[in-house]
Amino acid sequence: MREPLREIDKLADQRRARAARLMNRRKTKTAYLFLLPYLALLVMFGVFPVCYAIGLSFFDTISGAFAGLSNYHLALDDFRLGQSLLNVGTYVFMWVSLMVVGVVVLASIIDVMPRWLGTTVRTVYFLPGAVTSAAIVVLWLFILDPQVSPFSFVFSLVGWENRFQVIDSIGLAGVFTLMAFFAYAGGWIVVMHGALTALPGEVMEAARIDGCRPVGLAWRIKIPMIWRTVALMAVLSLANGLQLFVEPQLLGLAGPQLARNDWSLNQLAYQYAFALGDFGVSAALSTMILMLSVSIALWIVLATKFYRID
């Protein structure tokens, strides 16, 4: 009587098996339904220009010649090029480290806002994110305008008269550094508060129950448990920053005494590839901007694990 039944239970049990195998199918060929429209705007906005390109630093756009490595030659040999990496590794130095720093600080502080508020400054905080780059560096024009700004009074006790004055103190890497946060913190703190909203409820009673209070909460519970969402933060915002491009070509508008076409990398292979019309040293540049933010990716990610699995 018992065999009967073991085989019984055997069938329901590979059934149960066969039905669970069908409906795991079923939701990976869904993911990957969803998946399938960004996958094909990347492969033609993301992959095909970077191989593109890559294959086209090779070559001598003007003559039409394979070129080996002579637009890599040309590119490193470029006098402005010290310069240029210098100004964007300040700027990248100065807006990561303000970007990891301030979004952490305002999204701890808005999370233990009552929630009626904490929607309302995160709000506020993400509105300037809505606006393009171009857009942002024309009313940076006005805010830096000691005659105009709103905080002209602030610009009269440290002696700026006029615009000059503020842009050259402040220096432009610290004047990019704040058009950028000001534009990409409110994103990111949304981003920092849905983390720390999944953060386990029982965790942060228990450390309130052992006397943890608010500071001590955010900077030995939360931050911890979120490392890895700054983390991104902070690859995302450093890819982004190497390819400054806008605020510095959009300064000329202030006056000619601020314009510049060779202040960022980005700027520099535009340059080359219309101004002068060379391409392919165009094209090598633009590889060498791709090769260091992924390498710079890469070791952040190595060394801070953050695929492993805890």
The other form holds:
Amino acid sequence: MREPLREIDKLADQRRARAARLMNRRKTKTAYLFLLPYLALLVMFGVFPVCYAIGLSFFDTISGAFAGLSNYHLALDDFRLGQSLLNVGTYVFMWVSLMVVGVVVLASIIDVMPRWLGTTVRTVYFLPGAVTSAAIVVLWLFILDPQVSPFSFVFSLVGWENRFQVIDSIGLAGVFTLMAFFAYAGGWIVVMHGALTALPGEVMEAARIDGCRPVGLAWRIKIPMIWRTVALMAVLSLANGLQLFVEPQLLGLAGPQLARNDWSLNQLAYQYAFALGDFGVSAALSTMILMLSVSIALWIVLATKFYRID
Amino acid sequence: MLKKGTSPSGMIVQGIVALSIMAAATASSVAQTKLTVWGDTLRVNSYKAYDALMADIDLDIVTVAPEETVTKLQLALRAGSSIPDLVFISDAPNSAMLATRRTNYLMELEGRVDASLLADFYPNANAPCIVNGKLVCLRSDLAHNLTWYDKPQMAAFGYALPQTWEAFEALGADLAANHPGYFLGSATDPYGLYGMIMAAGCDMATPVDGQDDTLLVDLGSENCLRAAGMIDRMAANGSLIKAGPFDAEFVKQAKDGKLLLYVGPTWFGEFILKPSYEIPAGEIAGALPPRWADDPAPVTWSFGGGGFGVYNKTQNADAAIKMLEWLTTSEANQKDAVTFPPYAPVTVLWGQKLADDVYYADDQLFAAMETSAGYADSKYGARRFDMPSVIGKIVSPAIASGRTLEETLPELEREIANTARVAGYKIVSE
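Could I have the structure of this protein in the form predicted together with its partner chain, to go alongside the form predicted on its own above?
Now the complete complex, all chains and molecules, led by this one.
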């Protein structure tokens, strides 16, 4: 009696497994179906333009003839390139550092607040992120002008009388860091706080019983458990920061004496395409910026074994 | 007069036939020439007027923001489609960016535009439309400098109008000593600085005759130094302030009536002094800008003023040229133009409204504008790079942080030369 039953069980198991596999395959298919519109758009507006730009960078703009690396030589010979690289490098370093420290600290503070207060504060942090970066530039130009700024008392304490002195003292990289921090920090605080709340309660409980105080709990237990989210934020911020364009480009709104058309690498690429009509050099510069951000991101991902599942 | 052998009744019949042909023509049967034209919101009004006026022209009008014109043309040329037959270039010197080997858009106009029309433009009005000796656009409006001043306040202080830059500087020194708080302009505004340096005859980027794409850049000359010295001394005593004319600080002081005199463009009265600084009626007057005592006449620089250009591969060259002529020189379009027209015969009609305007302190404003137009600097020409950007990058922050223009000149010279080389110019320094 036992034998036939076992046979039946086996058969049932097999059938169940096949059904599960079928189900899985169907699920995957549905997933791809849902992904399709995104993938189509990605190819049209993401992958194709990048490939087109890479192709463009090897051809001469006028004759259309293959130009080898000459566009790259021209771009690398530009007298402004070193300074722009330094500018963007300084900015990215300041911004990413500020994001990592600021967002993690703020999210950890929210995490230990009473629930109602935490939610309110989180929403407040998120609000500046709802304003587009172009509008933020205009807003900051007001904030940084001692004549009209609501914080002019702060500037007068330090002895800054006009916008030039303010911007000169903070430095353009510093100004853009502040602009970008307030634009992007709110969103990441929400993400980081989400990661913190998802941490298992029993681990926290155990740590607390072992005598861990809130600061120690955050530093020794919580942050090590959410480092992947922090690394993801750093990679995305870095890629975003290297493409800095809108903020320096819009400075001229505050008057021609503040206008900078060559502060960032992307602005140089823009100048080549739209002031000089040299799309080849512009594409070469853009390609190099892309390579730079891809290699830094790859380095971070590989060095931190980001995608390893333990 | 009747021709012999033609009866009055025959005339009437001929007349009726002619009239009916004309009627038929305006109704529909005239062959329509289609032109695509680009312009800013102000120019679109002119385009619409022309479209309504000309039965045989059908305009496809595209509104393009002034700062995007060059960018969008680069894209259209690269795409090879939607290229306009005629464009408005909001800043005439940008014509150089549209007449290069890479961006070969603008048509050479010499021999196409009626020569008698060209002769009646103000002297050097079309200088920023000349690229390597070729005329590639016509000015839509001029924006040369004037001395704008507060007439009753000048009289109250007992000052005479400065005829020379030396007297301008002396006025600043006297103001600083006796009427602190009053001022004569900006020490950091790139456009203002550019105007003052160029009025001294400095070779910041002068095209070299007979050599294509070659610029003379020499900021070490006595001409440059005299301007730099004046600006530095006036920045030091505060008669030129460290804020630009569009900055909150400058606007606030101007509203308080502290701006006694300002060397600025023809549009400054109507578009800045009146609406932005809210100077009351009866105070503002305009005069010829200063000259250097050693120079026989002033050299007037400009701040703005656009132009129109035509596509060199347009299918309808004649129609486009005709429209270009109408836009720049016709009474219909220019008599009520917003800014100073470039073509002398209609500008006189345009000036009538200034004479009748009670806002200004006297009726000499238009005369001053016309005289000043006669001294327009031929060096206000087409460039493939933006000089105010270069000045704003190097000089403005330096002066704002307490350095002098004189010590910045070598750095500025290097930056101009480098920027010009990137834009494809050869640089000579003597």
